[in-house]
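Coming up is one lone chain in structure tokens, specifically the form predicted on its own.
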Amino acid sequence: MGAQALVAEAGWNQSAADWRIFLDLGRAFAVKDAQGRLVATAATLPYPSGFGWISMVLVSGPFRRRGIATRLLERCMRALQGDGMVPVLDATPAGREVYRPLGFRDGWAITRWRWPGGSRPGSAARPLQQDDWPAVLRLDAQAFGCDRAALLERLRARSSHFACVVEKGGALGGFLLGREGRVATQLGPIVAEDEAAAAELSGFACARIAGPVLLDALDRHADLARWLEAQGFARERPYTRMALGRDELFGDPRRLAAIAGPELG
């Protein structure tokens, strides 16, 4: 798959699994050479509370600096913009000085964690079971901003070896959920009352996990960070989280303390 050529020149972790949402869900745009291979994608990824995910923005090196990436991410605008959504991505630093200019404006601070894998760390979660589901997906929408059933029930189903849940005072306090990557396991998204239960959570996952992990946290949960650096976690690359013309984003990031991944929100 071409698209998948370009993810690992990149050295990015999605897999055909990851394509088959934006394909399903969203929309994918792609650029070929005179040949007819692909050599640059973008991709988006619309919800339904007025906002949508713009991300897979790749271009192969030998047609890198002409102009291409700019035009893809120009496009997922107006895409979005024309369905009356409000264009949202996570931005590493090289892609935030593009993004600015453009009108994107800095909202939360991300950090992507690596775990390589090795001692599991113990945990009070408890697997995901089916009953759990209704009050997993509203945990969701009040942290992220709206109802995304349908992508969660994709990562559903691709982590049902580690996808857990913590109980606060008899009720629901947090869930977790993942998917395989290319390279690594990405857990994501945490979704919690505090920050200790997204360290029972994380926890629960890393014990049912052989390999490496990676973990997208907001920054301002300074409690799961050190717990984080505890376990052997090490920090890999900072995202920000960026908004077309608007300072405030959607969601709650008190609850929300890591996302999916930068590609999905």
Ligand SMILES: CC(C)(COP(=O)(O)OP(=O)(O)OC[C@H]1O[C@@H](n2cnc3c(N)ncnc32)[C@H](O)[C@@H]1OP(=O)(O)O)[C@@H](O)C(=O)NCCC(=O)NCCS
The other form holds:
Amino acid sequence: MGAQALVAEAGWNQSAADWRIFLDLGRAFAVKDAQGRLVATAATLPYPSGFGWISMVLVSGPFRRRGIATRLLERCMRALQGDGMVPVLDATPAGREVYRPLGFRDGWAITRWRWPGGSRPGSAARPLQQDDWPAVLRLDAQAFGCDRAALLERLRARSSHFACVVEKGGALGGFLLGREGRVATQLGPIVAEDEAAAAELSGFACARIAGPVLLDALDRHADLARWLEAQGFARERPYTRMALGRDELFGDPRRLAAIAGPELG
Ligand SMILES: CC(C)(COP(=O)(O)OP(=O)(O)OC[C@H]1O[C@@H](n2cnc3c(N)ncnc32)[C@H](O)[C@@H]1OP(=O)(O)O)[C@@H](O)C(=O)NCCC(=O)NCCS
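Having seen the form predicted on its own, could you give me the form predicted in complex with this ligand?
In what comes next, the whole complex appears, and the chain from above leads the way.
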């Protein structure tokens, strides 16, 4: 698949199952060269509360700085805005340079953390059970800003060996889902009432994964960052969550410890 060659060229983690998400729930766009080879991609993922995601913006090295990403972005923006949605995305530093002139504004700072594998901390979390699912969807909708059950069902199926929850006072205090990727297991979303619960969830998942692991945490959670460092996680790259033409983002960043991934939100 040509699109996976672009993912590998950029060193990204998405798999064929991730492209399937965009093909089934959103739209994928591609640019080909004169020989019909795929040289650039972008994708949209609509969410049901007035915003939609743009991601998978990839341009092969020899084709960069010719305006291809800008044109793909404009195409994605038209697709979402035509359906009444505010475009939102998580930008790499290079992507941010393309998106700012198009009207995207800086929102939350996010850091990608990588864990190579190693000693596993104990955890008070427990495996996710079917009975937990309605409360998981409610908690996620509060944190992310809308109901995204169709997406979360897929992540749940792809993380059955480490998906987990924590309880607080007899109610759901947080949950963690994730997915296998091309080169590492991605943890996220991690939604929790507090940072200690987010750490418990991460510890539970790491104890069930050989590594490497990726986790994209909001920088505002300083205690979680300290915990990740203490477990041997290292900072890999920054992202910026950006929305088109607005400073305020969707959802509740106090509860959103780690995003599902920059391509999903
Ligand atoms: C980031 C990326 C998509 C840009 O694609 P592109 O087709 O080269 O972008 P464009 O030609 O539309 O760039 C438009 C403008 O954005 C800015 N820009 C683009 N890439 C930049 C970079 N690496 N550093 C600084 N500014 C950059 C420039 O102002 C550029 O205008 P100019 O060429 O006239 O100076 C491409 O470099 C890429 O695939 N990188 C790896 C994956 C990635 O980070 N994707 C973004 C995910 S959010």
